[in-house]
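Given next, in structure tokens, is a single chain: the form predicted on its own.
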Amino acid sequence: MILATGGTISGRGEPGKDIGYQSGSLPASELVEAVPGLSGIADIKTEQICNLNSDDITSEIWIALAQRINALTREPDTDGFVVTHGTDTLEETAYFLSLTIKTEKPVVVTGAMRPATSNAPDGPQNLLLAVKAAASSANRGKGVLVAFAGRLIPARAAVKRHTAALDAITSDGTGQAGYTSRRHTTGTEFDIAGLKTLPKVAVLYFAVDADPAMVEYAASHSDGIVIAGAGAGEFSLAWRAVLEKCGVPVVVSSRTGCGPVLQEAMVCANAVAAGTLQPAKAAVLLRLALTKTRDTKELIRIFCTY
């Protein structure tokens, strides 16, 4: 069942050009029509859950996607899944259904970095990798994956590293070893059966002389806070005075890209340690959290574990 979120892989321009084309233009049935050799490989299925630019993906979208995902997989002629998806958030989305999906039939995420009116799309290629992946029974069990520029890469390791180039979607390093250390798929305790929404998490970018009162609206306006610090998570004594008292609970990552951020590191009493989790994708395991728990020392174990 190949499952259509929208994106680039499906974005519609002037033909041969790769800029200044309208994401979400084409149904899946013609994605699916412009990879000879699909059927060859599997009986295909597809079904547009929406068409949209990835900027786009609501949490209302994730949950409707992957509530879908649970019930097919209760149908026995659907063997594996992929997703279609725009690259520029498809990392959380792939997170987030490897949190929440419940089977151990093959999930696979894809998208494209040219439009399907390219005169080299790329498009074509990662669909035939990710159809090829969703069919192999190999890939049980290993939760989701994502299939970019010949690549399978886990979906908690995928991010994207490039804002043009055909690779642009890679491992963050942490790879299938740091991956299969981790409970995913139907060894999470999330349940978002009779979820419509999920909390209100706002990310804050850490620079030098970046204003406290950032943290004090945020902690306003949303059920939680992730700090993209510096270095291992590193901020400000006058963001530190703020975030103590600011009454959510508080995620620590890192806007370098790579490496842990370590909950021995934190300063702040109320303050949770991401791991090697970047910061978009500790937004989606805290939104997950705050379903089930506020307190602090449940948030560190949660996080210890995903």
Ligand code: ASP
Given for the second form:
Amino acid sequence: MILATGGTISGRGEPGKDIGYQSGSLPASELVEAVPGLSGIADIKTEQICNLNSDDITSEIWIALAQRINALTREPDTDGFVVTHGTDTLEETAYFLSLTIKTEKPVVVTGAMRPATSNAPDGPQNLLLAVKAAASSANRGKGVLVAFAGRLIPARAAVKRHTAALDAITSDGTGQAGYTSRRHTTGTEFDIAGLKTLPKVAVLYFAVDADPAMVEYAASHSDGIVIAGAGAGEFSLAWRAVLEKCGVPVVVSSRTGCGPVLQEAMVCANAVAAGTLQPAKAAVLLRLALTKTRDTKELIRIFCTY
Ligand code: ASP
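Alternative state: the form predicted together with the ligand, after the form predicted on its own:
Expanding to the full complex; the earlier chain stays at the top.
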């Protein structure tokens, strides 16, 4: 089952041009028609969830998509799922699905850096890889995978690291041996069956002289805050003073893009270390965690588990 949500993989523009196209334009059926041999791998069905630039994806769409997969997985004639998605926020959707869908069946998210109307689109190759992975019983129970530029990457480790390169989506390294693998899909405590939307979380990027008034504003307009801190999760004394009494849960990640933020290094009593989660993914986990608790100790446990 291919569930299409839009993105550059379904982008349409002036033939041969790689910029100035409309992301999220072609229907799912046309993506499938563009890949010769797909029907030899699997008996394909498609469903259009939405057709958007992925910067316009919302938590309501995440929940509807996860609920749809949870419903379809009970049908015996579906062996695996492919989700097509824009690359900008693909990693957040993939991680959200890995925390909320309840299936052992392979679920593979893919996208493309060039529109379908490009001279050399990368979407067909990525879709082919994704369908092969989703059709393979070897990928059962592995959680959500991202298929991109010849690689299969666990959802938690997938990151977009380049604005233009064809292998823009890659692994942050935490999916490899040496890192503890985290719970996913049937092993999580999150239940989105009765949910329509998620709590609001603000992601704040720290830089020299960053105004602490931003933290105050975020605290009064959100249910939680994620900090993209400097280095191993650091920020100024001015930010610390506001964060300590801000009254909402605070998760600290790093703007460096690589490496862990450790709980032992947290200077505020109410701060939860994001570990190896990048800021955008820390926001996904915090939003789900806030559907269950606001307690710092519980949040620390959740961030150590997923
Ligand atoms: N802006 C596009 C999107 O995320 C980029 C892409 O798909 O590559 O929908």
